[in-house]
Amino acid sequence: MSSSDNLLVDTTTRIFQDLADPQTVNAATNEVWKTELWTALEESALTLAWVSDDRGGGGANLADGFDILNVSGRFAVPVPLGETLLAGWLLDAAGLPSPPGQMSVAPARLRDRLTIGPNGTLSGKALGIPFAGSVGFIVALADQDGMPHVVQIAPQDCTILSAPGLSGDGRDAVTFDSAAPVAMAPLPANLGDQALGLMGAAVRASQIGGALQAILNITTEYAQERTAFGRKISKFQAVQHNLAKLAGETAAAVAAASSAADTIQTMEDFNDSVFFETASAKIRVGEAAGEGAAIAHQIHGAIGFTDEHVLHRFTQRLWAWRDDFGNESEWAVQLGNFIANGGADELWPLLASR
């Protein structure tokens, strides 16, 4: 990691600590942290990282922006913070200015499509959009003449019917039908039609490591201090078993979502090796996000789930992240059906290439 990474990720941690530190979070009795908290990114570039210079944007390179995911998922951030970057590198992709404030995607599943008709307006329902119904705009892959293009369209011109998802940050159903595009340009062709389930899965796969990493912390913590028959329970050979467990799921996690990044920062297009790293890192911290919520709520039994405590912050997060842009299943599915179309002569070549 080079100083320009290590000053990005101090920049980033440091207005994590003082804005969003997950007790204080956890006890606010109101929202206001949150307004102050995405100004502090705002003013950091931090928000438009994926935006190049030229369009107002801090113009970050796609590493640097992982880095910024990682962290986030480090303090369970509930605000949308990954999909107003993910919103602004579509933008710029396809040439368009981004506009300032909080921006969503659609849509976030791999199943759902969304058309542009004869007369420029979207067609289309989109279920499960993060933070639908509190952003300024929400940024849309869509599909026009079998071309995909970028849409950016006005939450208001939509039909939104609210729902808090699994973490309350809210996963919202999204009718597009009529809704006119504020700005629409075509998705350069080398990104593929597959560009936003790929970006998005790789997105997610970072928060997703952060987040372990913070519970990993927290119950290792926890563990040094709760006192059960006399001792620490860190001490019993089981706790010590899970907590390993854990380490492991979490190393391996960080280490997916790091090779998938580093592999869409490497190449120009999104071309078989993407696929391959990105479906691969999906799968393998959804696998990562079950086992390591089911240890730390074990090890820390019914006071995991209360309000009171933070770990539920994280897991209710771990829960929701990896459903979107495609569960373990649906990438499974995805990779089979890729590895199979290869041949399995190209199978081995494709796993010592990595």
Second form
Amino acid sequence: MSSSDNLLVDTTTRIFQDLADPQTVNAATNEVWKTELWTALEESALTLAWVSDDRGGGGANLADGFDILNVSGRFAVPVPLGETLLAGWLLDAAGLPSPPGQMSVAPARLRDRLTIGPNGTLSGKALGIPFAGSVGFIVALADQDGMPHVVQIAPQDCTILSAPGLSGDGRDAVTFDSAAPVAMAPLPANLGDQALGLMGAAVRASQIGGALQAILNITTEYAQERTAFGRKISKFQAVQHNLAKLAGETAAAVAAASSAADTIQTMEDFNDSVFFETASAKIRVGEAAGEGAAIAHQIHGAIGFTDEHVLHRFTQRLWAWRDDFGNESEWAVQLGNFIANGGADELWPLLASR
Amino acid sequence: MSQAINFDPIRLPPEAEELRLEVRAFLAEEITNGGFDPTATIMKSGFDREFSKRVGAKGWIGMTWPKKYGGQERSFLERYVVTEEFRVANAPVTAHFTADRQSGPVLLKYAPEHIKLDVLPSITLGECCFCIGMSEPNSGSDLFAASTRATATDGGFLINGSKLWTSNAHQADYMIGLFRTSPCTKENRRHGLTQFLVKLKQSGITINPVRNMAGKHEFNEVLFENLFIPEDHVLGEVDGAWKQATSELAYERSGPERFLETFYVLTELVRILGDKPDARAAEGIGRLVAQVHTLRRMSVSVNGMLQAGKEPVLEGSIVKDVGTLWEQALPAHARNLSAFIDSNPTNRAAFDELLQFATTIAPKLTIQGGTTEVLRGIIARGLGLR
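Structure of the form predicted in complex with the partner chain, given the form predicted on its own:
Below: every chain and molecule of the assembly, starting with the one above.
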């Protein structure tokens, strides 16, 4: 992705620069800026970018949406932009209109399952739902007679146990028992039975890629400013090599995320290619998030561990995002079984086909 | 943002995928006909001039070069497919790969026309093998410390000194050598080195074997004693070799050979773990596959940038840094993941043998063609730290 060839990217970048500069918001004493940021994103049709024009959305293609998410990662986005994009995408896929305002999605963990009973109400519990306590609606995937359906639910109809999560943005336990959907429609079959897990993983991969790009810049600049033992720490070979490793992890994350995004953009169905690319991306990007955050903190020393420095805005979201929609281990077991099932002689043809 | 690291998700074009099918058919037929033995290529030797000639006859050596020098004027992405398919098939490419990847492009850029017309076509036919004369007893990673002298004389230069760790010098026809033509200056310690085309099979050159720890003879010591090199064999600017190095690095460092050298270990690991691995083995395979997929996507992306005429030196160095560390760590991962497999599946012995071999050669992977430390220095420079 290059930022100059895409109007949506430029618009998104400008909004975040103006209203969500990490330094400014980290020092803010209230959260008025969050409302202003959301209003600006909504007015530019970014929050419903993946909803078609005729259902009240931005009508952007999937690739553009992933580019928007990469930018949001560069600013350690503290509002449910990715979640709302995902919710709009699900509603739109099921032919349902999207409401304005903030939304989240459920389940956000691969093992959680929700069902719809004969009377049309939901049952089941989903853990780690981002922003569940503060959004207008939760859009969930739930099975009715074994068929996945998209349902739109008001959070006040659920029991929500709030928790801040690693990022402080909220990762809430939501019990859906007896909640009646505001809207409901079947999920098209071509999106398969892991639609939300895969799309959510690709969303987080794009955001992590962006956050690592920002961390690389912040850390490189810090190393060039900070003096110790009589010289800039960027002049120490040990520090240079750590930064080179950080660049390598960032590169891997960006490459894996954009490859998965490109695959989802190009494929009609959520087929084996989408699974292979997205699972690979979430694994590799999750590994890069852990390694990258550790290096960035090491180079920053004590200042990076303080509340007043912006670094934690990024690293805490890296840790939260790598857990959402399947962590590295969960996807790796799925991918490993997929490879084992194909057999040794199909491994290279599969890799080469991408 | 002070710098941007980007890897566009480039896909190989249809003509490259068509070529892939042709390459696979050729390789399958070679293996069936006994043209080469993949296991022997890994464990014993990848040097096979007759095989290289058959590859040359297909037009797959120097395939991006101009037709007047024997090339096919095909794209870097088509070459990429040929390189990766040959590598994964464990085909014996040693006799032509150095010339195809590095030496040919140097000649194309810096050799006089009559030398290009003389040497390049024979490379493309698989009849001409190159080695690289850079390291010396007292200069390895520190390339610019090279001290083997090239002294100007009537009509050319006299070479005295030695090169060391020179892979395949004993089998090669030519070396591209880096020799000292002037002392370095106070302002520029990289000044004073010149690249030369050196014909190896002549008097004035003595080549002695240096056996490696895997028991193979690949390394050599090359001694020069008053070797005369005519002045039209100077490649590029006298004293200015340092200016010529950087643009070639992206080609040399970003290819699939920079992460696929031990790939057979992963394939055989998947084979012996079978179709129902336990969670631990499945996770291990999943991570390794995700990592190598990502490396390949990075590498294809860099080659797409090269095809577009860019010079992605930073990105290319990153591919080699991350890629060589991955292929080096792969045998250790495979060792752990295979720990709980029965010792009696029929292919266990073959797996163990390959694993032992890969473990033995792993140390060289982060040394050859630029060490991890040197690469990280280049990446640090790319980040603006030097």
